[in-house]
Each structure stands twice: as structure tokens, then as C-alpha cells.
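Next up: a single chain in C-alpha cells, the form predicted on its own.
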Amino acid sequence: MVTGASSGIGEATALALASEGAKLAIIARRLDRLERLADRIRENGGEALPIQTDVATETQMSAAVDRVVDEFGRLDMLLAIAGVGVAAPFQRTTTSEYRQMFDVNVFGLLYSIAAALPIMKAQRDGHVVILSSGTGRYIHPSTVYSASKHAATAIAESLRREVCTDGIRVTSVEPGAVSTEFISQMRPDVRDAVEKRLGDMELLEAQDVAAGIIYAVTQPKRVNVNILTLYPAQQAA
């Protein structure tokens, strides 16, 4: 089950998992994009179930997991990739942006885990992959976004300690700057500032992060990749 699968890292991860033979439930708000992605997966011999879902709505996330279990009989992996961000200093971030980032990046993550975890515990098998960020580990002047990703990193590490004896693995993935829609969807003033800061740096591609996720989830059951950090080679911080 891949949340945030309609674009960027979520889409790339879904395609990478499909190439490894996974049966996929792809989750996002934009159903048209999910259906196009499902068609691509099916054309290559894979299996994909698109489910229009807002991860920040608890009932929708719970219903999505129920549908996955009804369709496939089990849930082996939750790839919690859905996220939003405004990479701006605190005084240039609005209160509505505070709420949106915490609704998706924190509460949406918690709702996803809460829905999936009972299934995995009953199976005594599962893997939760949480997309955090480099800003979730290192101090960064995007105060609210960084706070939401610090929360995601803490959730991943605490959850791993809680469920490691239940046959469930937990991995936190913490990329630096990635070339996706993430930056283009920010307010124009914030987007311009971020693009100026990044300059002509060669950014990570979504496929680079997806390849790291594939590495983590294909390790032997005895191996838990706790934290996976990927940065562009030119990115210092």
C-alpha cells in the first residue's frame, strides 16, 4: 500500500515495487492520476488497485485499508509517502499552512499506521516505511515543515522499538532535495527562494529514493534498515 502515489516519490516507489512483483494498492486524492498509474502497472503485467483517499481523514484511511485486505487478503507493506510542505521560515508560513502540514505529514501518517498496524500484528509480519526528510534530522530554517518531519522521524524510530518483536519492521527514509512537484506546488515567493537556494545543484530523482526503498524492503527478515538518508552529492545541508 503506497500513499501519495499520484506523483513524485510515491509514484516512483509504486512502479519500482511493481517491477519487483508486488501487488499494489495505490492511494492518493487525485483519482485520475492513480488510474493512469494503475494502467501503466497493468500494461507491464502488474496488479494495482487505485483507491481515492485523503490520508488526513481518519475514516477514509481506515476504509482504504479495509478495502485492501478485502481485495488481497493481507497487507505486507505500508509505504507512507504522502506529504506536503512549505519550506519557508516560520514568519513566512501561514497558520493555514501549519495545519495542512501537520494534518498530512503527522496526523495522516498516524492514521495510516493506526489502520495498517492491527493487520500486520495479526499476521506477525509487515513493513512500515515512513518518508521523512533530511529536515527531519538536521536543523533547517523551514520551521513548521521541519517540525512535521522531525515528528515523522520520531514516530518511525519509536514505532520500530514498539513493534520489533511483533515481526514488523519500520524504516525511516530521509531524502534531501528531490526533483518532484513538491517545490513547484509551494507559494510563488517560497518557491523562488527555494530555487535560488538550490541554484544549479543536480537534485535527486524520485527514482533514486524509490531504489533506496526497494533496498530496505527486500532485505532478509532478520535485517531492519532503521534509517535511510539520501542527499544530492552537492548538497551540504
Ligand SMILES: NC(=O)c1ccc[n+]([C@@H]2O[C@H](COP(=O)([O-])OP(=O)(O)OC[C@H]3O[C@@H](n4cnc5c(N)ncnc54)[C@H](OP(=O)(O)O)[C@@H]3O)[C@@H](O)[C@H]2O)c1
Contents of the next structure:
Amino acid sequence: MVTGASSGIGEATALALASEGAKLAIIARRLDRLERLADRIRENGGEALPIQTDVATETQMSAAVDRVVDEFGRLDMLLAIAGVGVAAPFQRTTTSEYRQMFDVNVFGLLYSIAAALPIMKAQRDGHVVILSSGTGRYIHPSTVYSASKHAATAIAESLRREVCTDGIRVTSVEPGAVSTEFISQMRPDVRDAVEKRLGDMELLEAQDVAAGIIYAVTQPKRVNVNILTLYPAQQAA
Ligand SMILES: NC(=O)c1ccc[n+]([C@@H]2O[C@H](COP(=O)([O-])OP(=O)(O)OC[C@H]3O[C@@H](n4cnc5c(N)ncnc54)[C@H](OP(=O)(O)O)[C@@H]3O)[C@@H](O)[C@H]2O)c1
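Now that you have shown the form predicted on its own, what about the form predicted in complex with the ligand?
Once more the chain from above appears, this time first in line as the rest of the complex follows.
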């Protein structure tokens, strides 16, 4: 189950998992994008179930997990990739932007885990991959976004300790700047400031992050990849 599969890192991860033979449930709000992705996966012989879901609505998230279990009989992996960000300093972030980032990046993540975990515990088998960010471990000027991703990192670190004896693995993925729609969708003044800060740096591609995730989820069951940190070479200082 991949949340945030309608674009960027989630879409690239879904495609990479499909080429490894995974049966996929793909989750986001934009159903047209999910259907196009499902068609691409099916054309290559894979299996994909698009489920239009707002991860920040608890009932929708639990219904999505129920649907996956009805359809596939089990849930092996949750790839919690959905996220939003306004990478602005605190004084240039509005209160509605705070709420949206916490609703999706924190509550949406918690609802996704809460819905998936009982299934994985009953199976005594599962893998939760949480797409946090470099801003979730280091301090960056994007105060509220960084705070929401520090929460995501803390959830990953803590959950891993809580469920590691239940057969469930947890991986925190913490990339630097990735070339996706993430930046272009920000408020124009914030987008311009971020683009200025990044300059002509060659960013990571979504496929680079997907390749890291594939590494983490294809290790033998005895191996837990705790943290995956990936940065553009020029941002790695
Ligand atoms: N790009 C970067 O530089 C970067 C760096 C580090 C970490 N990240 C993290 O990587 C993750 C993926 O971002 P991306 O770069 O791939 O950006 P993206 O292309 O904008 O993708 C974001 C995805 O999240 C989904 N999403 C947002 N709100 C949602 C909601 N309420 N319910 C369900 N799905 C929702 C979007 O789908 P819909 O709009 O269709 O719902 C979309 O599929 C995010 O968690 C982001 O914080 C990004």
C-alpha cells in the first residue's frame, strides 16, 4: 500500500515495487492520476488497485486498509509517502498552512499506521516505511514543515522499537531536495525563495529515493534498514 502515489516519490516507488512483482494498492486524493498509474502498471503485467483517499481523514484511511485486505487478503507493506509542505520560515507561514501540514504529515501518517498495524500484527509480518525528510532530523529554516517531519522521524524511531518483536519492520526515509511537484506546488513567494536557495543544484530524482526504498524492503526479514538518508551530492555538506 503506497500513500501519495499520484505523483513524485510515491508514484516512482509504486512503479519500482510493481517491477519487483508487488501487488499494489495506490492511495491519494487525485483519482485520475491514480487510474493512469494503475493502467501503466497493468500494461507491464502488474496489479494495481487505485483507492481515492484523503489520508488526513481517519475513516477514509481505515476504509482504504479494509478494502486492501478484502482485495488481497493481507497487507505486507505500508509505504506512507503522502505529504505536503510549505517550506517557509515561521513568520511567513499561515495558521491554515500549519494545520494542513500537521493534518497530512502527522495525523495522516498516524491514521495510516493505526489502520495498517493490527493487520500486520495479526500476520506477525509487515514493513512500515515512513517518508520523513532531512528536515525531520536536522534544523532547517522551514519551521512548521520541519516540525511536522521531526514528528514523522520520531514516530518512525519510536514505532520501530515498539513493534520490532512483532515481526514488523520500520524504516525512516529522510531525503534532501528531490525534483518533484512538491516545490512547484508551494505558494509562489515560498516557491521562489526555495528555488533561489537551491540555485542550479542537481536535485535527487524521485527514482533515486524509490531505489533506496526498494533496497530497504527487499532485504531478508532479519534485516531492518532503520534510516535511509539520501541527499543531492551538492547538498550533502
Ligand atoms: N520533494 C522533496 O524535496 C522532498 C524531500 C524530502 C521529503 N519529501 C517528502 O516526500 C513525500 C512525497 O513528496 P513528493 O516530493 O513526491 O511530492 P509530490 O509530488 O507533491 O507528492 C505528494 C503526494 O502526497 C499526496 N498527498 C498530499 N496530501 C494528501 C492527502 N491529504 N491524502 C492523500 N494523499 C495526499 C499527493 O497526492 P494528491 O494531491 O493526489 O492527494 C501526492 O501524491 C512527502 O511526504 C514529502 O514531505 C519530499
